[in-house]
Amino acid sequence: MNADLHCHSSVSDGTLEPEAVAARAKANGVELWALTDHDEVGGQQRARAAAQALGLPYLTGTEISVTFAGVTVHIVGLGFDASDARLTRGLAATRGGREARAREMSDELAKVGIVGAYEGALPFVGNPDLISRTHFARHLVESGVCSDTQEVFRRFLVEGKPGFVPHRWATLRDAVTWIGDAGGIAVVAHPARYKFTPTEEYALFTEFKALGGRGVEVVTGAHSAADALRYADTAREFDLLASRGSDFHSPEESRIDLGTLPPLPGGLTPVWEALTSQILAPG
């Protein structure tokens, strides 16, 4: 199935609204959708009714921040209620540090000369509560400081570079028992990314198994042909229900397009089979 279980618009940090995301999935062929906005699901409702529109099979979909061994994790959601209030409020509370955090990153932009940063980013911005690096990246693209957002994540607001600041997002048993309890299955995201060493990995997936996590991203945009068989074999290793999705942002931007991953290596569970009766038919 040309499922895809990871992508984002502009109600946090992408820059199309929910509907031309569903659009443009439905367009490139995706037989399964999952919208999954940064810390909230304030466009679950949009995405839910432009999919049916389309004639698209939906899941309900979240990626939620975390902090593990002090590196900060997405965790992504499907198939949940987007209307649990505990959930809801979960995601509430990790969205509130994101104004602070991004005028702190202002301040340290203007010790190297980039004055006025947070105002630069803020039309860049659907959702102010969810004001992020990615949205700061544009900025310094728009105003010439770099060439593009590759550029800008080089040079500026990640760890050892000038702007950025961490941040303490919710904890892994947060975020897991948020999703479990409000019916969904948690996923770790792009496991390639986080450039654990072997033992941090190790410890990452075995909490987030005891914890009642069921899935990883095997096959994603952050993801090589080799990441892909490595965590194919993490998901056999875990019994964990292997996940895919392009972790699309923007046209302009995003390194795969929607509907356009590999598909998942042989021998896995993708995770929408234990999602069937979550899945929102069209109609």
Contents of the next structure:
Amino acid sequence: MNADLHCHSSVSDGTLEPEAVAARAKANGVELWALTDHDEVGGQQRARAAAQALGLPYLTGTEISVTFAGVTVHIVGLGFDASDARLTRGLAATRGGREARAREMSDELAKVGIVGAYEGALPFVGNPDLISRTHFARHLVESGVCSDTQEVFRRFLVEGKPGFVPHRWATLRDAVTWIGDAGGIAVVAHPARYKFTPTEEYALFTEFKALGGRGVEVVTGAHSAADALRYADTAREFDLLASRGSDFHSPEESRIDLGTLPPLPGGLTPVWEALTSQILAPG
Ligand code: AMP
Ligand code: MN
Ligand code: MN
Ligand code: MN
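Let's compare: the form predicted alone is above, so bring in the form predicted together with adenosine monophosphate (AMP).
Whole complex next, starting from this chain.
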């Protein structure tokens, strides 16, 4: 099954409108799709409707920013009720600090001679509630400070580099509870990206599981083949469902396009097998 259960539209920090992401998924052979905008379900109706019109089975999705052990961890939610009041309130609260953070990021960049970054990032922002580092990164590329967004995330906006502003997101408990109580499945996104020690990573999965978390991304844009095998082991060790998603943001920036990931390693239970009743089938 060519499932792609992680990607972004202009409702968060992707560059394509939800309808265009749907069309690209369909054209690339995706057989089950979820749009997972950061901290936001505002694109879900459009994504669903577009998928329906294209004959593309759909699951609701989001990617929630969480602070765990002082590190930002992303939790993907799949198959929930997007109108659930506690979830939508929780996501709104999670989005709440982004504006002030963005202004602080701009002040930090000004200290190293990059002035007006906030104003520069704004034209890239599709959703005023969701100004993100990605929008700053696009501005720094457009203004010639860096040659691509990868370079931005090496030189700026990350811990220890200019423009980084520590931020407190949702708690792991909140994110997992909001998703689960809305009828969905919580999934640890791209675990290889966090660079946790083995002890920290064990603590993350142990706590995630205890809170009701049920899945882990095994195959995703940021994972190497070795990472996929490693997190296949994690899925078996913690009895977690395995997910697969490109984390596509933009045709110009994303290394992995929608629907072009390798298959899940064998011996795992795909997360979509536990979500059959939540899949919106076309027709
Ligand atoms: P924010 O939610 O504002 O902290 O922004 C996080 C987003 O920045 C991620 O979802 C990615 O889209 C992007 N990002 C973070 N780190 C990197 C990286 N190393 N390379 C490319 N994009 C990144
Ligand atoms: Mn992003
Ligand atoms: Mn992420
Ligand atoms: Mn993502």
